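Just one chain is shown here, as structure tokens, and it is the form predicted alone.
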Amino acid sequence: MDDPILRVRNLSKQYDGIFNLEIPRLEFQSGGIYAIIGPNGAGKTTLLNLLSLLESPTSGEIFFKGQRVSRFNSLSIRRKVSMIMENPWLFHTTVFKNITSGLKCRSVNKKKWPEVVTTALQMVSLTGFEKRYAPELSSGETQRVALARALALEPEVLFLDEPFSNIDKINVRLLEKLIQRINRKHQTTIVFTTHDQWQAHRLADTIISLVGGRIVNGSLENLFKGMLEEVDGSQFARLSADVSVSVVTDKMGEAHVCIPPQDIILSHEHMESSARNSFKGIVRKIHMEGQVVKLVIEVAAGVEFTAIITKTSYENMNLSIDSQTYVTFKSTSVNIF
């Protein structure tokens, strides 16, 4: 495998005496596509900064191409990257302007921004709006010309954070084609948050899933802030004041809690099994991706499972909007952070 083309060793980010975001290593390689999941809060727009070299690590060490980022090469390296925000800020003029924006502050010279600009707006699907004023332009319209603004540049690694958070379903399924026609084209290494996880799968080569500012295994689907408590002997994670689940863990106090939806098991009847943990629920979502089917099913207010099955079990199972089923798993299922 080629050296990374972006590294983190060590990296740690503290605001106001607190550590926010702690990760021991993190890589790279030019040409792929990562996805960072979490939920609110868990660091997703603070790695994003500090990769982008927005900000400064309170301690550890970054590296482009086998670079260690310093301030007197950050300048430079960061010419290289490109960043574009949740809600990407365009400037009062027209589409045009807003795009050779970045090649007037590089100093590119004026006679090729007709041709880079045109190139861009191609590749975003947004041919002929060069005259068009930018605050008369629909979110995903806006979303699309700041990411031709970044690729105008010619970024070896784009980040983008939610980037789908605020645009229509047609919007997010163009973007999501124009940031795999992207990275097929000029093998530009992506790098974007989200809190779709099927987004994530679909688009991503590799899914990096980050919790309390760490990196941890796993799906983070069925994700729930809980207090862990040993009641006669046992343990368990209480996640509302109606549901607690038997977890296997030796720590206490407030605690991640996440089920792995794979690990779910829907049935019509309660099921006599080893697996300590038995819901009643009813259906509220169904997403069918292929031969895969998500479903939600609320077992408490508030209190909502995801479980991934087959098509062919769904089928089966006759399940639809407010069925009513059991969702059943294992202690040593649950995993605690």
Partner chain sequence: MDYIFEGLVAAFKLIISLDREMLVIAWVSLKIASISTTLATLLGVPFGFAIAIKDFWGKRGVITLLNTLMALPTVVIGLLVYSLVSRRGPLGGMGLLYTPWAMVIGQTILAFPIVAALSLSATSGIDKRVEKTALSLGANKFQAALFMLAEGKFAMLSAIIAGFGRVFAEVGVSMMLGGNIRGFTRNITTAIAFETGKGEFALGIALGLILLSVAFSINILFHQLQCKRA
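Compare with the form predicted alone: the form predicted in complex with its partner chain:
Since only the chain itself is given, any partners or molecules it might have are not part of what comes next.
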């Protein structure tokens, strides 16, 4: 494997001693698409700000193509990456001037500007928007102009913070395709944050799960904040007043509890098995994606488990909305962090 384009070591960021991001090690390979997923407050934006060198870490190191980022080279490295915020800001001027603003910072010859702007706008399917007044654009157009503005700089790494959160479904699909096209055409490394697990799986080569400022293994579907307790020598995580799941852990007190959706078995009857967690529930949502089906099963008020099964199993079980089903998983499948 090639040297990573971006690497972090023992990275930490503290805000007034309250929030704490701690990343012992993380690497991004050149030309890859990375999704950072996690609940609100997990530290996704903070991590992106650190990686794009918009903020300085409290401690730790960031390496860009093997070169350690310091205050002496941070500007030149920052000019090799670009970041688009969740709510991108377009300057109160024309689309043309917005797109050329980064070129201006780099003192790129003005004669090249029109061609660069035209190409960037073509890429985001906004040809002819040069003279439009940026603040009057729709949110989808704003997102795309922000992308064009970043693309005009030909960044080696493109960071996108929740790029799909403020746009409609049509623009989401458009942006997803665009991201893939940029990645394929220019070999741009893309790092984006999202809440949508499916989107992360659909777009990214690698998914980074972040909870409470720390990278955790596995998917973040079925993520709960629970209270760990011991009952008759066995450990349980209390997810709600009515639901406790058997877990295997040495920890006690408050913790994040995560059950991988692919580890959940669905059955019509209660299963007699070694699995210690079994709950009766009702199917609330069904989402098909290729050869797999994602089902959301409510087992108690406020507690829903997501299970992923094959399309064949789904058809054999004849499940539908409001069907009753049993949700079963092993204690060892439950991740605690």
